[in-house]
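The chain below stands alone and is given as structure tokens, in the form predicted alone.
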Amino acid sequence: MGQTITQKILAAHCGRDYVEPGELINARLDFMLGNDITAPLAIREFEKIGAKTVFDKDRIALVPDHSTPNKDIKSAELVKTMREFAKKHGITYWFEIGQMGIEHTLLPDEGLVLPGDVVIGADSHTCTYGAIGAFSTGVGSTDLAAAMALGETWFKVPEQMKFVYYGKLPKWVGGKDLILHTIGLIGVDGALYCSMEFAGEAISELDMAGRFTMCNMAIEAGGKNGIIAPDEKTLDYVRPRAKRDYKIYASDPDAVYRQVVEINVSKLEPVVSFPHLPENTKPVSEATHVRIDQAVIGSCTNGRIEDLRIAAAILNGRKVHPDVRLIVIPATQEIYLQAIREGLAEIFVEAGGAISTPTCGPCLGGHMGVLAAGEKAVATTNRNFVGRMGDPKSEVYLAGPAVVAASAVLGRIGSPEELT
């Protein structure tokens, strides 16, 4: 019987030729990560179980990105815990302030997660790395603690779902719109504990930034992981970055899926997700009545240079609406530097926007743009739950960088087409 790309990767990492959805396995891990919210707890548990050393100092990344640079004493103490642990155990990939970035953009850009890998992270959006053909998923801090000691962890092999996107992508429609549309179709639990495999001609057309966005938000449909089989675009991205060997996997033609969903993208509009769930999606033409107080471009979902270029192209020569605060957050230091080199940073500042050092910041209501009661934001972030970006009486609308940039100018949610 044929297997999907996810089954093949998991089978290879537990020494098997075949794994069946639903069975429990122990799999060796290629890489793991923790951040300034989750790693300190994992470190405490690591020490509690009496582990003397990590299994491999080159296979762990510690990234302070959620509330950094430190926003208060508590966040400073959390990062201090990470720093001391990294020094004690000689962790190779400790990303200090100045080198750090948002973890799920930083690690693939640094060539630390690769095709065919099994990767865990104490963060739910670890599923991002499926964009390069890895099996990656989020775990709890206690699971990370055990994995740092043992180099392996357990999984229940997920059921398989396939999403096939066909047709030509319309202008301004990208990976964020595809995944929001998909979540709108199946709901926030429509892929519960399933592998979401994305395929089809529209996926082949997507750049890597769009693919990372789609896999990042698999968790918002309840998915265990999102994954895209590597192609030449993937390899063009991976080859100059890879710090070790990797292996390419692809699904068999006779692989078995619980469900196959086909989506024609050719008539899609940019998509907006209304509060308070990512599944509450509408085309942008049905969202133009929503006035906003804040627009955020960034996060592990849409903080890549491609996203900033889209936003800058719309903002160039225009001004942010006087009632709107525009916050732009490049996902890594290298992306920040590239935005400066390309003149994008100048465009954002001249338009009236504020640029932040790389951080998750407002995405989780941490800092750099927390909302007050009654305020509304449109953001390229990945969640819009009650209180996600601040006060429980605030509202977050999710969209791609084109819609967020246009909305910042219009003072309400709107399409870039309205500015042409």
Contents of the next structure:
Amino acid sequence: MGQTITQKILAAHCGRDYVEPGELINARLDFMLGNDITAPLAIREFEKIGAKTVFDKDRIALVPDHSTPNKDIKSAELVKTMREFAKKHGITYWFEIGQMGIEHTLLPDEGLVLPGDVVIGADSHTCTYGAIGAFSTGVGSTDLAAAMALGETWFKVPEQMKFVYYGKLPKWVGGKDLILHTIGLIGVDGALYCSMEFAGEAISELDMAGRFTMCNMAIEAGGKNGIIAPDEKTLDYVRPRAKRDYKIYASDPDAVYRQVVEINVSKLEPVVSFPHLPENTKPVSEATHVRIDQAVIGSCTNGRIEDLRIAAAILNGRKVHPDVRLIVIPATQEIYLQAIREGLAEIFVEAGGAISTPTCGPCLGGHMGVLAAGEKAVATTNRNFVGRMGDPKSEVYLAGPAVVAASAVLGRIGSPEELT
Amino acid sequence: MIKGTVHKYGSNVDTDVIIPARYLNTTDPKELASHCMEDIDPEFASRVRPGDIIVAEDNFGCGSSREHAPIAIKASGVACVIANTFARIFYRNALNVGLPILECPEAVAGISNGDTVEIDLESGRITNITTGETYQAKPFPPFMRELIEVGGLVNYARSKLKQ
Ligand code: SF4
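What would the structure be for the form predicted in complex with its partner chain, rather than the form predicted alone?
To see the whole picture, the full complex is given below, headed by that same chain.
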């Protein structure tokens, strides 16, 4: 029977030719990840397991990105736990402040996760790496602890869903709009436990940044993983970075899907998700009444150089609205440096924006732009749950970098089309 | 056998309301439990008693992968969570930290807030003592049972390393 790319990768990692959705398998892992919130817990559990050392020091990344540079004493202690563990076990991919970036942008950019891999991370947005044709999914700290000891973990093979995007992408409509639109269609549990395969001519047209954004938010539809079959664009991205061998898989023509959803993109407007669920989507033209206090460009969803270029093109020669705080956070040190070299950083500062060193920061209401009661933010992040960016009475509206940049100028949510 | 009072919630109870991100600077179960459900049910932490049961509708535990969420629920004394469906990472985390969870839409439909409910985990049978109704949840698959029997993933990994 035909299989999808996800089934094939999972089968290959448990020594089988075929795996059936719903079955439980024990799979070999190519790479794993922990951050400053989840790794300290994993380290505690790892000690309980009693393993002398990790299964492979070259296949674990520890990235302190959520509350760093350390926002308070407790955070500093959590990162210290990670740092000491990394040193003790000689973990190759420990990323100190100054080298680190937001984990899900950093790992593929560093060539640490590759096509055909099975990857787990103790972070829900680990599904991001599906954009390069890997099976990757978020797990908990205890899963990471056991995986660091054993180099394997258990999975329930997910059911398969396919999303086919056809038509030509309108101007200002990108990966973020496609995925928000999709979540709006199927709901935050529309792909619960499922694998979401993204395909079609509009996906081929998307750059890698847009593809990462889409796979990143598979979890916001309840998905276990998001995945896009590698093409020439993928290989151009992967080839110069890869630190190991990798393998390209594609779905069989007769693969079985629980559901195939076809989406015509040619009439889409940029999309905005209203509080307090990503599924509350509206076209941007129906959101122009929402006044904002803060605009955030960054996160593992949209903190790539391509995102910053879109925002800078809109902000160039313009000023941030006097009632708005604009916060721009390049996702990695490399992107930060690139933004400086290309003159994007200058554009943001000239416009009146604040640029931060790489960090998750406001995305999870940690630091660097926390909201007070009653405040509203439009953000390129991925979650708009109650209290996500600060006070439980604050509100987060999700959008792509074009809408967020335009909104920062307008003082309310709006499209770049409205700027003259 | 589990027996306790039901705290009932709706759909999409996410991990940010189970334990808000502003408390993630600690891993202490007791401290986490003291903020459990704070943003949708501020009295929960003071009302909950050991053995109590959370019943919720769809997609319980959606959102971030924080294991702090099932830890907070377990440390608050809750003995089992019953829902129509769970978000998958929460499902995984809960079993790995030893918090039993059951998917049973019939039970969710039949149980009201404040009911007294009894659960037999081995057979998956749920009895609503307040109304006298019983419901049957799917018992855990064999692999999960083994994991739960040895006391969760940590013990499982420990025994595997010894082999
Ligand atoms: S940027 Fe936001 S969503 Fe991404 S890893 Fe950090 S906290 Fe999580």
